[in-house]
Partner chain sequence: MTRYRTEGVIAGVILYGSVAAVLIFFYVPIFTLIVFSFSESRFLSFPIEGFSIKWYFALFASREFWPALGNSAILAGVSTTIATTLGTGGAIAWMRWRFRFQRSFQIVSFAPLLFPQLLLGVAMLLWFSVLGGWFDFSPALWTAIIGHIVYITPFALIIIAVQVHGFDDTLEDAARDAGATNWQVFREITLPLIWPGVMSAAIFAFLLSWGNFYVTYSLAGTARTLPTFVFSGIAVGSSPVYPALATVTFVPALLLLGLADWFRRRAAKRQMGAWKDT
Amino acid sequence: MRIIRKSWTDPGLLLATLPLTAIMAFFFLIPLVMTALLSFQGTQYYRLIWTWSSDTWVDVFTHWHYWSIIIRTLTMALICVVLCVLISLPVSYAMVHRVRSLENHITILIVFAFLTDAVLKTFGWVLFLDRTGVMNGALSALGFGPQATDILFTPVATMLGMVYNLLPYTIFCIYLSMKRIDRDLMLAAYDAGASRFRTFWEITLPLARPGIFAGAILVFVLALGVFLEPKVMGGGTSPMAAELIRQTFETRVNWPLGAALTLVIIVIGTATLAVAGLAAHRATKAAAESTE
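Would you pass me the chain only, in the form predicted on its own?
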């Protein structure tokens, strides 16, 4: 397969990306600069004071409370990424190779999952997991006793909601990546005596790597900003970064601190994207060298 390399010195490429660059500059960079400026201001009697001070950043870097919530957010996001990828791999593989007759139906269901409001889906899980809900009622009828699964308002319920709401992103990315794999490669592996697992491990999985990378990055970045699941399904017992930022802006009325915490999350997400982009670039370069 021939790989076409383009450089940012190409005038056509620069002209094609100019509209997107202008939109990003207006709708992303300007608010980002305003947020950065806000983080260096102060507050007095719940009112913003326009001054230049680094007290807010000193507060951020000297209070363990903020970092414990950020570390919890990162941990939950990483676990969510791993679970979403592990669930999406067999689902995507089955859609492409095992249940091809139902492929379009499953795709439509995933599109519906994208379009359905996350609030409705999350509150649906609350009704399902409640002590008097459907799940406990069914388990009680099977003899497991009342309140057999009392996981609502715990971090487990938060993770369940995150995986449920973000899973379509990894399924779609991995599915599209597997869909592009030349089936003749797999048939050649079967003819050579390879088992289905070995064919999946040595052919399907490496060639589906771009989709896995894309889905994992999407889920990780979105998981950093989840707000609904920790609030509704977690009951607010283990707040994450988005809830911390909301409380800082709305409850504490400390806008400079909220802006500083927002920037910390943005920096973490950007660093993750940079590392993932570097890894994808190296993988693409290694694949190109192996085909030459």
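Having seen the form predicted on its own, I'd like the form predicted together with its partner chain now, please.
Keep in mind that what follows is only the chain, not its partners or any molecules around it.
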């Protein structure tokens, strides 16, 4: 395919890019700038006051309470990333190499589950895990005590919900990158006497690294903003950042504080992306040099 150079006077280019750019600038970039500006305002009697002060930021950095929630959010997000990647590796590998005749059907099954309304699925988990739910009902029918599991409304349930809702992202990223790997490389490794595990470790895993990276980053960023899972499955007992931010806006009606906390999360997310992007860039560069 030929790449065409276009100048900004070209009507086709203007038609294709300007409306999109305008919408993103007006409803995405300006709100972000707005949020930053708002964090420097004050609040009194539930009303916003336009004063330029850094009181809110002092407040944010001196209250351990906010940071304990932010640290919990980060920890949960990191655990979620590790679990998602660990589960996705064998699943994607099997989808590419083992169940090839069923590959499309499995993809469709996962996509369907993924695209079903998240609120309803989370509610489905509550019904499944509840004391009187499916899990305990089935287990007691098999003769395991009246209440075999009781993890609902604990952080474990929150984590289960997060992995459930975010797993498809890592599966698809890793699946797509594994699918692109040249099979001949693996066959060559087998011919040279390498075992399956060694081939996986030394050929498949390094070559699938871009997909693993992309999936992990996507899951991390999305996990920073989860609201539904801690609320519905965690029972609101150990709130995460999104719940804190929502409460600050809706219950405490403290917009500057809410804006500041939103920014903290956005900065953490963006910083992670930047560091990961840099690391990925270095890794590909190093790999390119080593093959030369």
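In this text, the rigid core denotes the largest set of C-alpha atoms whose superposition between the two forms falls within 1.5 Å. Residue numbers count along the first chain shown, from 1. Predicted, not measured: the structure shown is a model, and the values here were computed from it.
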For this session: Note yes or no: does the Cα of Pro19 move by 2 Å or more between these two forms after the core is superposed?
Result: yes
